[in-house]
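Next up is one chain by itself, shown in structure tokens, the form predicted on its own.
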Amino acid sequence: MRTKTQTTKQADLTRDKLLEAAFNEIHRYGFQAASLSSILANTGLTKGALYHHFPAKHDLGLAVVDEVIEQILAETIFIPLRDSPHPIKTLQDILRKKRGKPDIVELGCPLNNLMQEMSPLDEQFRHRLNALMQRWQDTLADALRRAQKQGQVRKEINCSMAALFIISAWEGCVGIAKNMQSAKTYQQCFDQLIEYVSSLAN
């Protein structure tokens, strides 16, 4: 018989598959297009367990916004730059392994790809995709006034616009090269945003 911490993870487990599989499937499709016929074959589970964790596709979709590509942003950009007693440093190399990593090309950054999708369609989406890329903003802004009290960002650079500039920037990288489906334009572009970065220090 099992114990109900068993239980427990036996459930999150299945929740954590039904988000991974749902992230994949709306990463190469989008949200409107993802199947959900097609999520359960990748997981091998059943609509009643889907279900039970996810009463609608909705839930599903808001759910990988939520703890999917929001735990995705903590672990690589989100805690460094929190933890960083160098952010401007931390900062380029973040975007330095970014640029290292152009397989992003193929099919463009999930973040951005549901807010061209769903933005203008759902109000639900649009706050949850706002409120991300406003922790994402906030983070960084506070990062560049840590380093700017450390003597290592210019005292007239706004820190909040530049953070804003920066993460225009990166997501405008990420789009244009998926259009263009090139490598090489991704890179360069990154190379210019790098650049920008270097020059904000002292």
Second form
Number of protein chains: 2
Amino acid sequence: MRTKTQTTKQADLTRDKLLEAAFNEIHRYGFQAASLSSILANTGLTKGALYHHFPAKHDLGLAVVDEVIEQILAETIFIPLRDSPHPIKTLQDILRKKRGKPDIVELGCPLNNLMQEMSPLDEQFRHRLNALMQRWQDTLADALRRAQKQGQVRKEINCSMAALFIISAWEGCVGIAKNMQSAKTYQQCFDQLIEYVSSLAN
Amino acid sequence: MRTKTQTTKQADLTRDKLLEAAFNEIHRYGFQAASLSSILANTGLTKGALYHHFPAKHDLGLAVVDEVIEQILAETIFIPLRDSPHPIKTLQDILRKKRGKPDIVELGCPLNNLMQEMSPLDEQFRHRLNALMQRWQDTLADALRRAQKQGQVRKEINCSMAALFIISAWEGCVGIAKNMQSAKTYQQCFDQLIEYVSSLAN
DNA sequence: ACACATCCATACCGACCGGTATGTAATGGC
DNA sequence: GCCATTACATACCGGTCGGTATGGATGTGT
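One more: the block was the form predicted on its own; return the form predicted together with a further copy of the same chain.
Let us now look at the entire complex, which starts with that chain.
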């Protein structure tokens, strides 16, 4: 998605339509199995439009990562965590909010899906996905450290390692629940994660 | 893999070769992107052999789950956990053993890879993969309960929920490390998991 | 030793894939 | 109002995919 403040020309709108449709297709079928024809059918556009905005399918996929997925993470996780004066509470709020939206169970986490599929196969995908993961971990670790200074997290906790584990368990929960296609499992697993976060305080 | 005790005829050997090559191909590229031509090239066999033993690619994939992946899990996890008189120690041994083999970082967990890719798309895959996951959770939960009776696990712990979370975090760790392509991250994350397991005792 | 099922190789097929070449309509600067 | 550039549509291409039809080699029971 482009920056929404600038004057949205028609061309940018079509580009956004392509990105959104590509995101949905990739989210469901993965990047490799994503069909350009299906994406175009869902947008009402044609190959002329697609290859005008993107030189190849590969670049379309990278753009989905850089723009669509990045924005989702920034909005729901990065920004709230970074701006919060009460990091632990904010983290728990985020987790509870995610817990309350089990619609993610059907198709899983878009970021994790792409990581699992593409990281061993494509350097450029891996690089971009890894950068997002690193941002996630750094943001979360920093939030934990701030909470630590406030006395909300035990001093012996290694915040970087804890952040890494939280994200891993997070993605793990979503993945397992997605396999089971069970919102109940999703919430049970997420409750354990929330409990783990609480155990960091003590 | 067939039961190895029975007289391995030539036909069974070719079937096993197909299964092994299919397993490797699927492990690297996923099921959908797995190329039958590549599999056959790696075995030196032809389509005649493949479609004699398996009616379709779909069935080949299911056989990989039912036979190859099932056996890996049974050997390294299910059987050791089930037969152990000291479940917690055995679990920690298993985790440490997995920690010591970071080669899984390159391609990730075959079971989890397939779950993430196929569970939303194919009922039969999902059903089989889910059954393996359920066996895993049940086996682990039962081990934790036995440890609980021995006083090795706190009584207020819900063993089913703990098992679910351990497996989720487990798969999560492998997945994150696979994206980072970092054995160090893998081991750091796994250390956190091992620590969590220890925290169940206390 | 003969009949027959098993086992596997070869050749081939239609479908769909990502990608391209080319034409045309809309847009924006002057 | 003219023109060049942008923004798309249409038609088409080679390649790879999973799958099939057929024939020959290899056991296997009797």
